[in-house]
Amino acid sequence: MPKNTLLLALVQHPCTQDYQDNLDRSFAGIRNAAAKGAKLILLQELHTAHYFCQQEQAAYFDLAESIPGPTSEQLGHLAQELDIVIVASLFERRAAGLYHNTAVVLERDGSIAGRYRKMHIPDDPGYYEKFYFSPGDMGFTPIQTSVGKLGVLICWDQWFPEAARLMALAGAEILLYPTAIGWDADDDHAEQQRQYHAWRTVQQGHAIANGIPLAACNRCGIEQADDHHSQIQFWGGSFVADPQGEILAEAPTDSAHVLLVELDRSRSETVRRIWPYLRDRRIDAYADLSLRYRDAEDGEKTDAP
């Protein structure tokens, strides 16, 4: 089978409360990657702002913008100038009082190829996203681009195998996760490492179970809430895994980095021929996956008369 490659880049950097400074960092990383031949560039979650979800504060809704809007238009111009596809994560203002955490994909001609609204919204100490974001309503639909069919998901989505599977079943050729995840300062080193390795391992599992490559671009640096009651040390560690879960490349945990990876796009076909998970799925037996939980009193189901 002839080799078909794609040079992918992930742009990891810390964020401040200065929109223009954050955008400049992202743009510098994009230009760096494009100069080295990257054709698909993935940015981290909410890359134009500090992580405001550490606290609930209505004033932060002012950070949201429409799509199309100022940031997506600037990204579109850059995509057209550099002849690349960009995947960016923005705080979307859909209507008054209705906001989403949205990934937008800019095509090489500067147009919007599509968008994805984050489906799984966390509500945990330091991650009060349910206050800001409505759950996505666009489903798990890959976005067709000139560099392939992209299965774009966002951060908390990366823990759910159902999301990855549905993207793969709809034809996604790669899974892409803009991410903002880090450590609680109160956790000891051992617990921090358990969390980090769990985060990476579950995503390697998605790549393996679906036979497609996966890229996660995470922010780095320490960000403190305005009220100074909490802070998060974002652990960076952006990485790319191949269809068998092998880590092809990873970024450092503590500094800005542009990660470049050449993907062999024929690899998925080869892997799926020897590990035919899609062929062997028992779709006749998975109805209970639509339940929140199967309680014991529901009884044991049986095919017996």
Second form
Protein chains: 2
Amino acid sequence: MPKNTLLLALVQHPCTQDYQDNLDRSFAGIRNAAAKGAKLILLQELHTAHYFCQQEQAAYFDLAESIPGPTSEQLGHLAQELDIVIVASLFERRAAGLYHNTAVVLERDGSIAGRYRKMHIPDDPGYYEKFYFSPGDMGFTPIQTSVGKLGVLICWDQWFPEAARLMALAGAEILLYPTAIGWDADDDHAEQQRQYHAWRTVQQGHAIANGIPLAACNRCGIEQADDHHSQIQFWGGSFVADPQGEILAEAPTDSAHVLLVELDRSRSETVRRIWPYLRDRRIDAYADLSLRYRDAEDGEKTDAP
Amino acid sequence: MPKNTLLLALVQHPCTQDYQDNLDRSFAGIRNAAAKGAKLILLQELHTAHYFCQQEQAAYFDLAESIPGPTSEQLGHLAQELDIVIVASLFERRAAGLYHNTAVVLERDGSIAGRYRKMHIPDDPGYYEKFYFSPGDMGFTPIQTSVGKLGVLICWDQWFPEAARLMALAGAEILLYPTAIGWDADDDHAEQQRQYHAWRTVQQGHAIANGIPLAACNRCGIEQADDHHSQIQFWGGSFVADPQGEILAEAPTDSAHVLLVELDRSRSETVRRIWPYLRDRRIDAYADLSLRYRDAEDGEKTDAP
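Starting from the form predicted alone, produce the coordinates for the form predicted in complex with a further copy of the same chain.
Starting with the chain above, the whole complex follows.
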């Protein structure tokens, strides 16, 4: 029996404020990966732009575009030319005053297989995303493609086990996260390392808890906000984990990289047979997951001093 | 301001088929830890018995006892004598033909602060727990004690992000897992290592996703089933992770150990301020977590080949 494999590639690169320069880098990485046989390619979050969310500026809404639109069309042509599936991440303009952080999946025939609008939106110093992106309204729905059912999520989503689980329950065969995350120079080395390892570990945990592989593609390079009040060193480190959470491959933290990984598509079946979590979930006892907090009924302070 | 710390201890040891011998080991570990200042002590799963679930034998129901009962009373006396809180794990007889895998928490005054009945019950070769234990019917409710609100879960629960999340949403300040997990000699070294690391990683992920520390206390030693058809090498490795998932301390995989860890109780507040996941959970979109599976509406096969 032939081995049932899928060659996946992650394209990690730094970004500038030049749209064409960024797109050229993504395209070069895609062509490089396709030449080596990759059939599924994951790009980093907002790969055509610098990370403009370091400050709140209405002028940056000019960077948004419709989907389908100029970038998704170029990506579609490339997907068709190279006979590959591409998961891209764009700043979507849906209507005047209504924007999303959206991943779009291009099929091998150049068509749009589907899109995912980032559901969990962060807002922290240097990551003012709630200003730019309306929370997604399409739920956690995997996208069916010719290379499998893709559980596409985006960046901040990666910290939420609920998102990964809902994708797995809907039949996602792999979790894919375009990402933009980095270090704050004000944090010391130990704190930076804790953050980096926590970012990897929590995602490895999603792979394990759901018995499916997971890939995260992060940008690299240092970007400074226009007002010079903020600077992020994006930590690269794009990686792929298998259904037991093992890191199969990882990119460097500080330079552009095309990461190629051969996935054994039969592995999930094997792992889920020995660790059948889906069999044993206590669905009769999970209703409170839809609460913001399980406040004590008698007004008792539940979060002790 | 005085540092707000809690000295936690995990007591890891091998077990025999001799109840008194096992209890003596637990008690010796508890006394050792208390002498060093520990205020909260976590024991391993079913610490008074060998891991009888390697085979299905009705006679083993003789090992069960009521709570309160002889063992919980002895543990209560010890908690009172040493002025500590103990999290123990017992085979609970609730009624004829109705048994649970239960953790009981003994308060510093010797009283029972609360109990948790294991919600997720495994059943795999060598771990025939569905034969012995009825699934818990008390939900995921933390137990308030004089040393904090404890999110007590048990073994198989550790693979389910839902359990950890529900405890955190109810105000748990720490997750505590009595555990009995080990290696099957039929698996090769690489597979054994993947399992061991997956076990640690998925739990580190719960600490990270919820911004609270986590401790898992596992037994060690090799135990053979009476019928000689099964043998488990329990992998010890009891550990404590901080709210960012960092391993603060770990026990050896092959020998008894009392693991002491000083927890900084202000750390969760700090970590949750920089990573405010509870703020951003999409509770409007989590309802399907209460489904067994999100089957495709049109009968499409969602789990592709």
